[in-house]
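Only one chain is shown below, in structure tokens, and it's the form predicted on its own.
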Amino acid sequence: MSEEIKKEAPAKVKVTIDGITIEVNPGTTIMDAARMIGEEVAPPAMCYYSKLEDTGGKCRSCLVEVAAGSTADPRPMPKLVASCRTGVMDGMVVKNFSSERVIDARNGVVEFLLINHPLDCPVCDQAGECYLQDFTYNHGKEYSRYKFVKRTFIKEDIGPYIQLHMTRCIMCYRCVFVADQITEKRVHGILDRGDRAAISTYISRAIDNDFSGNMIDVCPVGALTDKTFRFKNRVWFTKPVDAHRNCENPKCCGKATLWLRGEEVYRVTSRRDKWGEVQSFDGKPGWICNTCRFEKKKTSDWVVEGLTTIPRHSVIGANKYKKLVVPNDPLQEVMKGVQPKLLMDIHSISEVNNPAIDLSTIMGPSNSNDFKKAGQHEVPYDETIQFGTRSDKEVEE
């Protein structure tokens, strides 16, 4: 009997990524191991999607520097390189938000996606939750550069369950390869090359794959929204809840986030990680159904979990905590344990208003019948009379 092998796991290989040394799988790529080390080092993302294969190397978004490329060769690359395609190495040395070129290259990409891109907010239901609206906010200029009209499209109906909005396209192909990768068969594509390039179906067919609704979760704006809850309200108004189901699709795993506003629910989505994509359960990704995500809109059809957490910094995530941590407030320490509202009772400082009247007792605003400058006749304090009606003959009498 022949003895088994065992193979030996490969060596892991150390890569510096802004100053943080990890230590990595060989072919793990930047991206991922940034991602490893955290929020603070990992560059932004607008094609790339983990959960996905094949995507990544569209946007240009996560170039970053590399200042040596490995221990062997420490040589730096010439230009940058997009950290979603590119492998770490034993000894490499990245600069992402530590590097001016970086920072500078990312301006660019933020003015070229926007050149195109239609500023309309305001009426966009990605708003609140637009990765392309943090992208700006974060890299972005002030101003526009680009004088010139806008490319646009006309409005095509892909089906009865989701909305393109092909102007707002930044040609990520996120939609595309969860099409391809996770239903069975892909009626929709890129068509056309250039400016003309277009995401569309074959033939002006409609998408009613099963889960075609997950298309709207990986679009990083506002070109694939969902209809049933078009302009109905902001996610900010909403709250989000983790719930889950017994779904009858084998393939769904029944775990979906219910945005509610009241008792009502506004919209399904599946549920995120901290980096905007699809989370995994069981080592596989969380995709909801259509029926899960459309039908399934009564907090009856759902077991609700709880609250989702939301990151402090996003806009959804306003009062909506599970438990609210007040900061300390020194000028109570200060004022050695006096209520900070007494520094309102200037009344026996001032001289201006007679103390003996409680200004939460006056009907309505107060007015020269309530009080006396300093140095006249002072009111006399009576709860008889009714402060605020009185005229100045009686209250010189």
The other form holds:
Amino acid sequence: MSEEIKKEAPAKVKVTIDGITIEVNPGTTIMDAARMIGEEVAPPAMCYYSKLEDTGGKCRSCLVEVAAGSTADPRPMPKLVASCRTGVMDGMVVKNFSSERVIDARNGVVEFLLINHPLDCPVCDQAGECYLQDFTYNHGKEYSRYKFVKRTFIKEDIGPYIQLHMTRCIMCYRCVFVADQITEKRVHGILDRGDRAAISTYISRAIDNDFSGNMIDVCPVGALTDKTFRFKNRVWFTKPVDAHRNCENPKCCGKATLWLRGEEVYRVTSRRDKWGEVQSFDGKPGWICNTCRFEKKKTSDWVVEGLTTIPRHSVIGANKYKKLVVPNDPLQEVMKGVQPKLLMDIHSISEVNNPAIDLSTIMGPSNSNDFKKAGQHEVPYDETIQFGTRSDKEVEE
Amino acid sequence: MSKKLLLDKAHIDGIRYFDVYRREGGYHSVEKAFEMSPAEITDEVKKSGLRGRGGAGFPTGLKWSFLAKPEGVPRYLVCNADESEPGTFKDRYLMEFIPHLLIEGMIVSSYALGSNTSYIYIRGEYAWIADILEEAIAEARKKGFLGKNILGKGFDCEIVVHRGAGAYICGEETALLESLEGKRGNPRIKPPFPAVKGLWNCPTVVNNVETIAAVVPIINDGADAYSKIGIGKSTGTKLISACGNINKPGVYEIDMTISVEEFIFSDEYCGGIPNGKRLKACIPGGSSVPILPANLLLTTAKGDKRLMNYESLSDGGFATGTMMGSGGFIVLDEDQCVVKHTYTLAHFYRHESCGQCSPCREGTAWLDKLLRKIEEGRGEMSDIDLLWDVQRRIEGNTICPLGDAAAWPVAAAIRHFRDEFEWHVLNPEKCLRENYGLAHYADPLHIPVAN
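Form predicted together with its partner chain, following the form predicted on its own:
Below, the chain from earlier opens the complete complex, with every other chain and molecule after it.
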């Protein structure tokens, strides 16, 4: 009898990710197991969205190396695998940030994603909460080797509330899955193929349903933006607070985050968890309806619960701590009131800050070598200063 | 003269029609198969050593035995006739001239796998062949070889011809299944494999046209007779579609014992290179396999003669070898430009990438632009290294093998013909007027001049 019960309860499987071992239920993906351990080992995810079925596997940013397949078959997997769509096996050993191959592959993925991305972060509404910014910051290089014309699209209004800026899109397919899984009818999809593939409604049809606004929330980049919020404010100037209201729509969760500046509600979004995904309430994802999102823009419409918890690394938390006590700088006391000049001096000795060289004559991104070549500010190489020229006698002394 | 199993009757007048085909011994394998159990047929295919003829060369019997068989769930056999690889046209020939061979193979395979509805997914551009197949299916149904209770043995089978809409990616088996279901032809993420969750989430086997046709001689002659043809793990015969700079382009059926040299230069096959020119390079298995210069093509790195079979062609790995692939044999003579050739292929893969995963969507376009730049004489030395780096980061990091297929030809061209790329960069004007020529790629053997 007891044996039968043992069979019914699924045995936990052990998986080691970056040297940390965890026991999870069979059928869990590597990504979910890594997220259970914590943010330090969770691979980046651009297209995977745990609240939507069938997402993932497309952006290749979550590639990991499987150093040992399982206890039964400890051979390593020959290729890097997408952690969001690969299930764990008992005794699997996964290398994530500790693998050079993974870091190199992700570096390639960043480069590929950015070659056709406009990099217009200074005017993009998503800046500050953009997955691509985070991913590039963590895994990218500071320059691009792509020297061709970027692919561009014309901006398109899809419905009264959403604007589609296809040039920024990274083809994660999340908005397609949202339309498939939480709205009644999908009217947009992918047209064409290859690098010409585009999200579109084909004949500029409006996406008209009560939950279309959630497409904006799931979009990892600034391709789908809220027209009621476009260019109104930067996210890091606004103050997010959790709020709820009794929504008439039975499918709407009614729990949202209001983004305030002063008393004015600039935008309403669904609540996010620490992976940037919509929070679940009672086991169901807390999608909100378009009425809550776009129509209810007064604080009187909502019952405010309190400040939203923002991840510590997020730029949204900047400038929010007005009462922070800044400790006295001991340096000034030591220097008897003289201001340290470190930062200012860098400019006067830098080779790059050379007005004699016209930047427009330099092909491509400039670096210090370009300025050295011009012969200005070049320090003559002194042959007398060499390592290892001291005599033994000096060493003994 | 090598033994022919598939095309031996292809030249007979009217073999396209049921009556002539039946008179020549057609559909005998169906009668024979119905005397055996499905498991026996699978065993027979396993014993024959038949390998998938679509390109990957995976053992067919093994693939069949992986098919999940849950109770009450239908199983499907899908024939992959979406032959879109540049240089490959063997299935087209087979379906156009002896369509009943494919239908016969489909019935036997369907019986072995327990598929009551089987599909032929045919490339949309082969519109007239789809008509030929449908006519053949109608004839077979009329004669009682398809439909309900075939030959009174209690097995039902229908074959449906589905036309593709012009996408190379739909030749990838999971993209093919998506397309067959009426969706956008994006490859699925594996696992689950089609053998477990394929068409409409049911267990499915996807096989190439030639693979299914090869089941007919295996059942007719027996696995032992079939496995005696060929060498080692390359058993049976293989259709090779030869094209490029040869005297006699066309589809040839070979047993896999002849050498590459014999295939190119003997009058029985390609008949040598026209106008007395010399061999420069060759892609032996369709556009996605690595290109090889003549010296490595005719002899392996160990100095053995290279033979036309799976093992010998892949001898030496990608460093000095290539792959059998799907049998699209493209020959380049001394006047061909490898850079231009590689650019053409890169352009094809850019056009055909489905755009689902980032390395392939962006990477294939980048390769195309870089190669065009070099080909048009605007290239820089750093572009060659960049090409290498881009292909390296596409390969193996994509959902389906199209990324690999786009990366391999570029990698092989740079690996073996780097000096030609460099010559293009160093001579931006000259490369538009002249070709780099043979250089040191020439094969060291005496070349018999044809004609």
